[in-house]
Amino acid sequence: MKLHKDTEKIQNLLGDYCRTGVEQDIPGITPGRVHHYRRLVYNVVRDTMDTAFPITLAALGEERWDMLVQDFFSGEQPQTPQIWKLPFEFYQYHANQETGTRIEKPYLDDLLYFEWIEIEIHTMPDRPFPDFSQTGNIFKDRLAFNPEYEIVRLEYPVHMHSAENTSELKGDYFVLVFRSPETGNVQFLNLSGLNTYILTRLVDERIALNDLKGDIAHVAGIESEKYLDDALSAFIGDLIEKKLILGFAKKTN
């Protein structure tokens, strides 16, 4: 039902004051009161992202947090009905910010993305799981892959190093971020340039890694097939044991 103009004007009123604090005459609400109105909703904003973002936190420190969600809280109007997605509008205002950059704290961006990003795949929609069977050969077989994953490109490693020790390690890291089938936990895994490679391949072409190895053996520079179908396996058994390889995708007629 859509709202009477006064009430849906009473109404921006009241959220401009909550996220400002600039008062002005808001019909119906009593004098010396409202300022409870903007605590309480500041508190519900700052519970949020204290959940969202404990390292975070802990790697800026109260203070500096404080400022951050409080410059959050007074600069931006929030799009979503849902709070659980908060904290990624959170990030992406520090992110266009720049933030990161004007507190000297370079691995901002990535250490507020990582956070939310384990948000984002333990709420996700379930994706429809492929038909697989327990037994094949890694290397002949097309591997059948949990479809509840990303992959995540971060230019600071804040998935493997405390944050503060990032800061002089810029690069290019790659992390699988997937949801267990079992128990719906995140799970995070540190992946190299050449697995991120040989991963998206096998997902994207629904190949099976022999009809790929000629590939990553030239892309990789190896000239021994042992070596590397003794790095493949090792690699492709983590996958399994981890659960984001389910199996062997079944033969379709």
Contents of the next structure:
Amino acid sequence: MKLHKDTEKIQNLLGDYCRTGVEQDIPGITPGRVHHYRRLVYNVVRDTMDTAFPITLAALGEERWDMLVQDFFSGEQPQTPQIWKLPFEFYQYHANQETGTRIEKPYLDDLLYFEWIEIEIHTMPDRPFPDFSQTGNIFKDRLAFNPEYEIVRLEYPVHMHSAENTSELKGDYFVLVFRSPETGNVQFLNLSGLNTYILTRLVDERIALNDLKGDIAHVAGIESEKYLDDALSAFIGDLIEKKLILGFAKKTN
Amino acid sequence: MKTDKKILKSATAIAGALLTTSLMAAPSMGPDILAYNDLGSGAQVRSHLIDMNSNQVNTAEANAYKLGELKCGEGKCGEGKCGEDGKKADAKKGEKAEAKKGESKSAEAKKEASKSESKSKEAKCGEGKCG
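Given the form predicted on its own, state the structure of the form predicted in complex with its partner chain.
Every chain and every other molecule in the complex is listed next, the one we just looked at coming first.
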């Protein structure tokens, strides 16, 4: 049912007031009480952000963090009706506003995104799992990957160091984030560029590790086949144990 | 949009990313080239990084506090606790601070223990820490 025009207008005025705190003449409001609405709504937003971004809160300190939340709350009109997605809009807002540059915290985008990705991976809809078998050869057979993962590229290693110390460490960092099929918990791995290259090619091109070994040796300048085999075997074996790799793809896939 | 760049969608993207790093151009990087670290679960990563970042902020605050104390050495504080007494007072202050630190750490530990693995939640009432 469509709202009456006046009702819609009053709702918008109240919404604007709750976000910005700028008092307006809102029909039907009891003077001296309306600020409670703003307080309650802000508390929900602040609490949601505190829960979503505890590392950023610890890194920036209470005062600066509150400024960021206030800025987002009054400057942006959140679009999502789902409160768990609000932190992503918060991240987007500050990335687009280049807040990190303005407050001289260049790592801010990376840190907010790193914290958001945990929520996204944890909460995202189930992705279809491939058919796989538990037996096979890690070099000769195609590997079946758990589809519930993302690889994130960061410029600052906020996943390993205190944020303030990362400003001097700008580079390329890769973080594998996946949902454990057994527990539903989100797991994190810090990958080297080469590991990332191997995983993305295995998944994209649906090839066996043996088909990729030549390229790996070439790009990494590895001459010892035994070293490469041992290293790959340990890496892939560990991913199988962690359930990022479920097993071996069935031939029909 | 700037915010779309972080997730690597394909090998092409990663190959492009790697070409910009020194990785491909370093033929003799040795065994570490395939190294990776298990950072643990979300809760473990969070707890570790919160501690690290809080310590960083606390150190910065402590340094600021020390600078403030230097000014007090001018004999303007009016507390009447300089010299020997002052030292005792400092020691007590230190003990107190340690105790408080301990308390706050155990409180933090409790808080951490009560935290669930996931950060996702529903919060609706707005009165403090519901949900």
